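What follows is one chain in structure tokens, specifically the form predicted on its own.
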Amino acid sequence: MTDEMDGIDRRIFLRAAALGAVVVGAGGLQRTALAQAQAESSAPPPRARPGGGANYAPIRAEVEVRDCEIEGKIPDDLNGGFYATGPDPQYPLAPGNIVFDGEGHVRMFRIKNGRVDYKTRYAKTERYVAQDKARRNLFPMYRNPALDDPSVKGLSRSTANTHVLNFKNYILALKEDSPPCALDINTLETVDPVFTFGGELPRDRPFTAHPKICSQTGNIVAFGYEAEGFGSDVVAVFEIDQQGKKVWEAKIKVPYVGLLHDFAVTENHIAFFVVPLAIDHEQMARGGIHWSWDKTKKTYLGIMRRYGDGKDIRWIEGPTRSGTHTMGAFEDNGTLYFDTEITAGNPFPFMPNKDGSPPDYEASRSYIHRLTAKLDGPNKSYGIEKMYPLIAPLPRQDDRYNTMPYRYGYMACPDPNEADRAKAGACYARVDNSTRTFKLYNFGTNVGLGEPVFAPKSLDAPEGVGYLLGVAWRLDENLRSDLVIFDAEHIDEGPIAIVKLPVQASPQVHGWWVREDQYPT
């Protein structure tokens, strides 16, 4: 087995950010990405290869598919929007350049009567605008502004293509850098481009991509790092109403700069993980992006308390490690639980690192792990346990436990029982954290899967009652896609219905369900 295959899981993650694919089997999507990802990106992008597998390449295309064929039956009490979006280049990106600086493509699958509609349209952001105006790229390299054209000046910079999320009748696309795009729910046509909850936020304050809904309040809590501008080491965390009203706010400062990804919020309590992918002036000066991967720094995990002004945090160093998606959070007894996938090394193989060492993928593969810490009191170092042998970069929850105690979690994964990964099938699993057992359903070796999102049956239905939505990509079918739809109390009984497009999906980094009842009237 070739250390190409090694690196599955986060060579994959850069799939999932151009394709929405976050594991596949041992078709060709997998030897080609490392070499993609290597490659110039001024190569002619690579095309589908029927019968052999197939790589990505960008779609440039917005797509509408009304009454989708569908295999199966849409249960009666499945009614609502699966959104997700993902970077899909609005012109070629520059030599050295990575898939993540694509434009924001916004896709709904909308599911109302036993009916699917399908729409796809791109985030109308500023940056957007001004390069389809020109028929130019202006911004050439990843979250580095020095190079941006001249004429840019003043623009959001944002891509809104990492993360989407509901409020009003808005869908809100998201990249960390910049404050949200606004989308309209139902037509997904930008309505603002530079959405600051009615001046709430300043136009160039940062916003997370991973905001957390308050299990209790129904309040946004959010963050953004960089805060007070470009390089800064200043982290902003605040709490919006579901008025669109900011709560409360404070600035905390963070050991070094880095990617500060996610973070975990509980009902009296806020933690950020800082890991080493951190802000390299140097590699930008030589016109690279952002980060870098810098294995002499540590880990900190810091607390603060909820509400308060932020001058609480307290920051516990720990190993060379990196964390960037959160599973779950909450506090019980006077103990923070944080669950988190992590890597031993650089996550994102297509990232330098900082030494000029070569990709580590045995570092790069994510296991979902528990940190634990003391809410009170000093703590010397925190604890961190593995939690199960899945490989899965990109856990989720039911979201209305995303500040509480809960009990399941949801994932694409290759599958562990597997020995030689590259003969695993790409799952989907549902994890138990009370029993630590999980479930799989395998789809095999020539589907890519994109992130899963759990839909309760009702707004009051027990946790993990409900189903599971995702889509696969059919590597043998030149990526024609497929939404798939589970019980999530039987995943591994495998779909309930499937829903099938006559096209490739648009691209898929995170998404999100809106329930009917979180529509205009």
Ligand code: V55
Second form
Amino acid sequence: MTDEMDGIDRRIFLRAAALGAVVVGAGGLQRTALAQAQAESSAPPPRARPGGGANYAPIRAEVEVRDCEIEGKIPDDLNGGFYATGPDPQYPLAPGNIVFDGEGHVRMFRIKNGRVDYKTRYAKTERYVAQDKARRNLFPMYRNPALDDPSVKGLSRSTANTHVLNFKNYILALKEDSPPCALDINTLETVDPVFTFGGELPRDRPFTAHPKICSQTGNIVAFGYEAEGFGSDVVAVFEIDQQGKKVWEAKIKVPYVGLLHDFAVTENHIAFFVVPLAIDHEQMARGGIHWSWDKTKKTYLGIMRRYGDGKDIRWIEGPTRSGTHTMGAFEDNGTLYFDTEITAGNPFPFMPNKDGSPPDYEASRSYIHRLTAKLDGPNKSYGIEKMYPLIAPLPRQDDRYNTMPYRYGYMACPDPNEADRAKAGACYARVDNSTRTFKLYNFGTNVGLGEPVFAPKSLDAPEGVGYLLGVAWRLDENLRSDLVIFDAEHIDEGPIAIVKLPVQASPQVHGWWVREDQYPT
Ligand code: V55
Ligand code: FE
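With the form predicted on its own in hand, show me what the form predicted together with the named molecule looks like.
First the chain shown before, then all remaining chains and molecules of the complex.
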């Protein structure tokens, strides 16, 4: 979101910093795709990057700050840990590579008895360790193994840079092309770079960055796409119980292979939204990334029963759109409700358009939509309705409601009341689906905001009764960062506590809250 309100100079500086955008290579001065795109378009990038812009700036330093300075008071009933990961390139990105290929840097704000300790560690993935030994980049292109250095054959390609969740004594750092990378929940030291749940998942099996925790069973509901080898159209869908046992698995086939980033899980059903960021073998053969935007392709909403064999999956064709992140999903009275952010076109201007056209920034803006379909069909089409006027690529909910009817969503977005994008401050918003209204807190234009996470006041607090936590990067303080904490019911009143770091926070795509009772004793 920061991209939209920064001055153009700052924006380009931040992007350049974030992307290592200008690289002197053998062929002279070369630019990344995004820098190129910016050069080609006079329009400002109108859409928030996941997590904003500032928070992709590399820091590389692993940081530890004990007993952070605090403004205001940490509430007595807020104890636990706020974790996040994001791409922080270990070595400068190769020309043409994209920011999604930076190595995952995991961070933790450990909150206890009113005090906060901060710690970060890179996920020591097999890729990170091999590059560290070689002292250079060995995986030059996002999800294009043909370009890998021959020495890394057989190693996990995971960057662990997308999302985190807790499982037992671990923080699992996720990248959707690989199994999780397991870090110690207290120290962030890497315990197992290819975590297979004790062999339940083969080490070459991809694992989504957006598993859901079932509201009824506590199971981790997950999937892996390209499940039977590079480019495969098979998706494995499975559930892992709290002990780590796989309790269900089914395999389905998608209409075409695309970036299947997130999904919807309800009490009895699972839905996928297949979008035209499609695998592009020709582009990879030319040395490019895994995906390109193919506007000739339609979307497909697929619905299947949980705990079945997957043969019942039904695909409903819809208009060309993209949708990357689920806010919430549930079923009610025979209908699926799947709330997701939707873009009219390619959501990532730094990913190529297959037809060679320049980035369309207007079409890359995300708005929350509700997709609906009858669970038992027949469906000629799915419903698609815009819910809010907020540009919000990273919507979240109270995660205790992952598979149930829910009321509230939380997100960072530019101020929707400011027509002039350059002047629209960075906001956190809480939306109320029962009234279709929202509350905002505006930080102004000198702040980049990370995805917020919700922390309940207690395990059995009603939905939305708790705190909202997020990181603010101060664009006018060389990205020095604060953890800002809100009463989630009153976010319009501003933060109730600010945890001040003396340094820039490490980059963030997604964040996660671990309750105090979930820590090992
Ligand atoms: C996303 C992020 C990724 C990725 C694919 O936010 C999709 C969407 C940080 O890496 O590889
Ligand atoms: Fe994501």
